[in-house]
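Only one chain comes next, encoded as structure tokens, the form predicted on its own.
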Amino acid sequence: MAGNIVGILFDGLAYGSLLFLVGVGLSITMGLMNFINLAHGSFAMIGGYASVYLANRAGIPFLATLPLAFVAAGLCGIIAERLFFQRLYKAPHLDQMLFTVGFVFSSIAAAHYFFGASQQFVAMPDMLQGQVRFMGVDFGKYRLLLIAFVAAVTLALHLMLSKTRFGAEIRAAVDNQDAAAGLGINVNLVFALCFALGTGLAGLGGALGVEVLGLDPTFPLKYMVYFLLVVVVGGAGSIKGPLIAALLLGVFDVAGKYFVPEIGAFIIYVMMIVLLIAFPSGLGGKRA
């Protein structure tokens, strides 16, 4: 029994790690830029398809496709931001939501046209297959990779935002755009790079999620609610809040589906309500 609980906790942390990888980019765009981007899952899907195409058709090893998926999604993000999204930064949130929902449906149609409606699969290298046994409990190698990725990304984001000049420019631009521009900061460029970073992280999460979440043209709609839950519960604009929220939601979602499969799909929403009542400003202290 204890082994089962440890295994469920481990699977939940790995699942929550995936939610965080995608959701933290949404937290950046919503919290730092005050832009409601419901199309965030579309960029995760782009990263997933980029990884599948490069691995299955170009013969590039899966692990080598991950940085390329990050770059592909980030490039698509910055192009979309320059062409479409930046025009809506000062628009009402309802306009932002309606436009990005339209973007989601357009991306679904494009994915269906180029890749078909079927599920996509990617071949895992031998080193990521199977399990590692530790103290009588089996731990999936691929899930260990997901948790390691989250640890690395969290540390890198924290250092970037708190220790670098770019991080200081982001904080200044968010606090007061006019004052930041008066100090010589190119606010438009800072926001464009933030958007590219957020969508790149979504692409990385989408590539890593092919093995766990699956990938088909409906991906942006299927998981939109999950990514939003991470930001709503964790609080937009922070790293710590979405990380804790994603791990909690991942663990309770997996545990709920294991112990009470009849109502398991609702457990994550019950957790959302409980956490929002307990922390109305989000776990990171800033309401989404």
The other form holds:
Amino acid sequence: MAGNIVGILFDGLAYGSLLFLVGVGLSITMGLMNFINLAHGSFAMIGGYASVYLANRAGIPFLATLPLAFVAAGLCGIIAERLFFQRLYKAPHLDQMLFTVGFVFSSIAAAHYFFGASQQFVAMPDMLQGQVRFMGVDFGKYRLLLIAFVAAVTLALHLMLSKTRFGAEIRAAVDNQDAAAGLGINVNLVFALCFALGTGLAGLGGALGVEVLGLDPTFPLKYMVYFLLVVVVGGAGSIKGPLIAALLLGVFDVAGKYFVPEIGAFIIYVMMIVLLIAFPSGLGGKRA
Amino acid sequence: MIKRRYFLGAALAATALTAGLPAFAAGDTVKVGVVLSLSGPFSIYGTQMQNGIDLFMKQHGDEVAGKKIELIVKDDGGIAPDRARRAVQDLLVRDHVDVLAGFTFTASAMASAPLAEKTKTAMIVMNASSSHITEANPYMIRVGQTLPQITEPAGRYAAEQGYKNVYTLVADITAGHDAETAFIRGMTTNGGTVSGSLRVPAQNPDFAPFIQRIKDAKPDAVFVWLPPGEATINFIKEFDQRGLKEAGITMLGTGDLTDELTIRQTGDAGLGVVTTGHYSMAHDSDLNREFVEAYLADYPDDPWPNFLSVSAYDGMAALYYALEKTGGDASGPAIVEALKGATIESPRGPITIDPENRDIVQTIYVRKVEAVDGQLSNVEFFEFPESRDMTP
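Now that the form predicted on its own has been shown, please provide the structure of the form predicted in complex with its partner chain.
Time for the whole complex; same chain goes first.
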């Protein structure tokens, strides 16, 4: 029984890690930049397709495709930001929402056109397959990788936001654009890079998600609720909040499905309601 | 104003007349209205069916009993009964088709049934797989399969294997419930029992907890039915990753769990999965080898003819058979009469149309995924001849 619980905890943390990886980029674009970016999943999908394409067609090892997926999604993000999204920074939230939803549908159509409707799969190296046994409990190797990635991404983001000049510029630009510009910060550039970072992280999450979530053109719509869940429960604009939220949601989801499979699928929503009642502005959110 | 309205009316009448004209002139043509899901998330289904239809016509020509067969294909874009119904209405009213065929999903077939009944048009259902749908319309003939028809033998097989502890896991949707019921019926009527049943959400990003639960219960086998595609692929992969195979748990399912396209995507994770189904690309018969070879030659981009392509191929075979028999009379009652009790040799083996309910009777094979010449295939090793849908 103890083994079961450790196993469930581990699976939950891994699933939460995946939720965090696909959602954290949204915390940056939607939270930090205060831009209602429902198109987040489109960039996750770009990362997914980039990884699949590079691994299966170009023969690049899966792990090596991950940074490339980050770059590909980030590049698409920066292009989309310059072309479309930057025009909407000052627009009402409803306009931002409508536009980004439209963007989602366009990206679904585009993915359908280029890659077809079928499910994509990615060739996994042997070292990421199966489970390792440790003290009588089986740990999935791929899930270990997900947890490792979360640790690395969280640390990198934390260091970047709190310790680097770019991080300081982001925080300044987000808090007060005019003052930041007055101080000689290129707000335009900071926002573009910020968007690239958010969408790049989406791409990384998407690429890591292919193995667990699958990938087809409807990906951005299908998982939209999960991206939003993490950011809303976690509190937009922080890194710590979504991390705790994702891990909590992941553990409760997995435990619910394991122990009470009849209602297991609803646990994640029950958790969302409970957490939002307890923390209306999210676990790590700034008090409005 | 009156004048303009009169003019408009005349123009409309003229268009209606000209639109209707070819129908009057087409005494030597049998028009077949085909409704398939050619776009949207299930476009691959429609394409495979279209390929089967085209291949049959290429092999057997477009003339039967002195009539030229003309296809008019419409897309219903997936599980969209309203669009299917509109397509059928167009086909019947504007194109004056003599026969309807296709129907990828039950919802499309059911929505179209009342229209076809009104015009007494034969409806050859090539894939829609719920039980009893032929009761919706006396002119409906099914040539594909029904889900309980292919599921129940899985239960019979499990009972015959002497499995004592069997789990079922199905998607919490109607088709999943049907599969669960049919599997349990197959087991219990043959002396077996099911020890646990899980119903899981159809849209489920992570099957790990359910699979872990099954692993901890240590059953002999688990029967799975999930919507084909993402869910089945993820499930098979996670089942393998979690080492249930090594733990000696057999995965049972229906043919759609490991159809030719899916096993390519799951790779070696699919090895050893046992399914019951009516068609395998590896079916051992000359007719099937010819079929597969011709299919691969014509559609190199779709290198996996599966049950959908075969059912559509057989749908055309049934139509040609019926027209031969009626001497070209394509009216609904004539076609239905001709097909009642008809037996046709298909690439999947013999198929018969039940004269009572116009539903399909066929051999259901038990297959196991094995690597043959470096390629995964569903190798048939046992059969249940003349299986029908036993849903009460």
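Predicted model, so just to flag it, every value in this text is computed and none were measured. Superpose the two forms; the largest set of C-alphas matching within 1.5 Å is the rigid core. Positions refer to the first chain, counted from 1.
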Core fit, then residue 261 C-alpha moves 2 Å or more between the two forms
yes
